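The chain below stands alone, shown as structure tokens; this is the form predicted alone.
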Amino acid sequence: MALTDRRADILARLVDEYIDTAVPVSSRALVDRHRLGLSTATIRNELAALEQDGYVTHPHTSAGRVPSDRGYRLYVQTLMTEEAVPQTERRTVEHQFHQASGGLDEWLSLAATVLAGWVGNAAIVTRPRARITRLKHVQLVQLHEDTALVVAVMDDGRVQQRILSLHGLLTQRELSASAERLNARLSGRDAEVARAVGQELTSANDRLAALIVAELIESHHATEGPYLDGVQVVLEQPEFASPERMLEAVRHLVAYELDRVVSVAADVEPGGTKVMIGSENSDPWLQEWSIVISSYGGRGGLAGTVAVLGPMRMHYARTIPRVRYLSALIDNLMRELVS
């Protein structure tokens, strides 16, 4: 059911108040600080209606209310006003990026640092890569009569390699013929296909090489760790005041596989921005967090992500345009790099 204009206004102010204070918001606080021109009793009734509709919740230890996932979602979609990045800040950041001499890796590290400082939450920036890593071609190089080096070149140009213990003694000519057979079946394929093909092959050496290729494709995709900044800033927020909550956050942010955080970008088109709030995240540990994520690149099938991870009490109006801006800036710098 659509909200009345008055309830929408009260909800927007409640979300703003809670984001700023981290304290459940009472009807008295809304009257005193926001000059709504309504009595405390009227606001109390409207808050009760918002709670009944699922937009706010009522912590049992407090007289105030806090936004629910649904309340935050409506706020982000229709109620908030984005805080654009001022031109002075843009000029400062763009100067920093153009002064960076380390190329793409330095840009991505700088983006994480700038973003975390801007929004007061954890910033995660990933390298551009294929949404699904595929094999370009494989080579088998003789090391000894009974060992060979499997060299797998991926579709983004990077290389992975591993030693293969051979069944029997093979010459380089025989290894090259094996690589030719593998390329005919595996070139342009992902890890899942490579594994399936490997299980079908009758030659023991071809089968082992194909299975190694599948593992190399997977490890290539998994080892491209993201740039992470702002963990300390996140842990200083009231949501992590208890030692238990802080330890849990550290375990996930530092030791957890952060690629699972940014995997929500899989359906974000390059240049697009997505917001995932609380229970909208499928991963259980993320259901008390929000993610704002944008995708950059997309040329040649390669794309990277710029993301902010923080409590649901996130300053969305400030965070969303800054994630979008830095994503676009990296994209423009990459275009300049290849032009």
The other form holds:
2 protein chains.
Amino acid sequence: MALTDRRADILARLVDEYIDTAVPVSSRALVDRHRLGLSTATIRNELAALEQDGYVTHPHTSAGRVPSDRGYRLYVQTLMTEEAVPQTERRTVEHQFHQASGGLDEWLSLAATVLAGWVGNAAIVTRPRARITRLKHVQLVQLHEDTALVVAVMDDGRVQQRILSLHGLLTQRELSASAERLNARLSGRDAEVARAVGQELTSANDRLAALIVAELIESHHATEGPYLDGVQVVLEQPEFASPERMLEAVRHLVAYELDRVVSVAADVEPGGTKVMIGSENSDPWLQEWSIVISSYGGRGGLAGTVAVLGPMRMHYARTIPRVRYLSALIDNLMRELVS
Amino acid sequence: MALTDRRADILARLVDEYIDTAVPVSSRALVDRHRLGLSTATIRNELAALEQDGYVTHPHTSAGRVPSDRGYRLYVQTLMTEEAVPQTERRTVEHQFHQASGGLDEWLSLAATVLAGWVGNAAIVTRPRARITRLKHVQLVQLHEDTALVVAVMDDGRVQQRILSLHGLLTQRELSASAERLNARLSGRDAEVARAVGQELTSANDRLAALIVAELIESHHATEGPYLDGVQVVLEQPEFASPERMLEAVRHLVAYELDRVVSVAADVEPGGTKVMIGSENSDPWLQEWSIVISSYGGRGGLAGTVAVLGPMRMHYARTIPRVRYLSALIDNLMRELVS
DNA sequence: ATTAGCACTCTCGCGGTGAGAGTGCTAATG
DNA sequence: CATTAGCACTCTCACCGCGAGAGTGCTAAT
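Alternate state requested, the form predicted together with the DNA (shown: the form predicted alone):
What follows is the whole complex; the chain from before opens it.
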């Protein structure tokens, strides 16, 4: 059956309505709340057709219609009209970002919080992850007589540290000299090179420190999970009304699987957004979730993602532009940060 | 009515049983599963007496008994026998801690995870918070032509960083020299001194950097919330079976109120534990929760806490020694770290 | 002091039931 | 020929009543 304009229009209204109310949409609701110049009977015919084409479903005989994955997909692709992020909200957020002086980490955390608050779903923001990280600078700081802290600054402006047990007693002056030597040879290098260089160093302390630096560069990716906010608000959605559903959702959200979730952003070009709806997700537990995801950075090999995770019944028209906006905002801020 | 030995014994069994099964304990269950040489009728009399004294309650007429706050209190204080942490588990954990080379932050996160897994409740571990933090070392790392990263190492071995916009273009060599000067004047100083010193510096960049260092020292306390783990496991407890309860619990656990929660550890001496049961908590939302809390560090002014948060029906005999153990473990590790 | 026995109370799960919502179909309508 | 009024039919859901079961409290016997 062909998808006539009228039918598409009805589908659009239906999805809007369902997103809004979370209640299966009846023909009555459609004529009452959206001024279609048609009777419920006509709508019912059209709905039946939409159902045949797989855009909507029926929980049971005497219930209204609910969009299917396919229905949402069409809606997102062509039916909805995106809601621009209001100027006032942009201003507020940009102000907040400029207040936040803590650097990248604070921005990302803030982005997750803002996003979750805006869209009423869970927001995930990952740190930028370079395909290959390089060392920018290393410093050795004395802690104890025989221990020092290796502080490594990476080329993405983030910092890693680890404790080093020294061979013999050294002063801070000696440590600084050692750091100087290391910087000369390791600055701008990646983990592999750092390891190789480290192995040929003769001074025991220099060698140890270099190897630790190599490890720090390597483990840089893995450090700490992404920023997550909005768990408490997404759980208020009616789809999690039963304890089992809610518990399952919490489990997946707090377990550290989120990195996998956002990995679908691999092929999203910066400035673009990707939407994964229900069965379009490969993870089994995501079959009834949708993800709106965007990436920032990327050109220089530093890519991070901004995503919203929620039930399929999600306010896409509001969510998509906001994800895109925040992603672009971080992108700009980051550009100032990376040399 | 006097609390005879027998009555205390029965109370102890009852609490054990209830903690185990989460079901109101009947006189029948008590004689069947704990070899008391008494009939159910006798037990019933004793239970009635315990109820009169306020140690147990009755959900309704024909239900078994449930310990009251007061009952739990007596149980914790005098009735239970603590379960030592098995040697094997200690070994495993200590091994894990030695593997974890990422320093303090990684230890704390690990401690929360281990603890939550051990006791089946939420675990909270806060970072050590000095009454007064001092700078150990500062380093300036060039990012851009006109921006640098200020990296400050504090005396507790943690690192803070912030971006600095430079006045004029500087080389890394010049930045290092600047850092050298700053170290000479700021190392070992607290925020107030750093600010005062900063203000009298003549070089614009040095002054800016010093002021940022001062702010970093100050804001050091506030950075990031405590480590939390076990949310998903505590929610499996039957007390959270209803969606409302569960949602409320999630809200409080993910909201950043946990710092307030652990503030009750203020007067716990290191090596000791404190238990707060139900109404003993001042926060209204904690009226049906218990907290087992311990602190580490503290002598040198660096104090952090290790805590377990769960429903009142908590396995105290197992939880208390484990909280104490992990707290002591961190205490030891930290002592190696702080000069 | 302990215990057997028994009446009494309260919960909980179950099946039945009726109102309400919504559909699908048919026949009438413009 | 598309639209619509009308109506029978279906399914859910909240409510009610009820009986089984669990557990107590009390009394009288040991």
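In this text the structure is predicted, and so the values were computed from the model without any measurement. Positions refer to the first chain, counted from 1. Each form is matched to the other, and the largest set of C-alpha atoms that superpose within 1.5 Å is called the rigid core.
A movement of the C-alpha atom of residue 188 reaching 2 angstroms or beyond is seen between the two forms when the two forms are aligned on their rigid core.
Once the cores line up, the CA of residue 120 ends up less than 2 angstroms apart between the two forms.
In the core-superposed comparison between the two forms, residue 205 has its Cα shifted by at least 2 Å.
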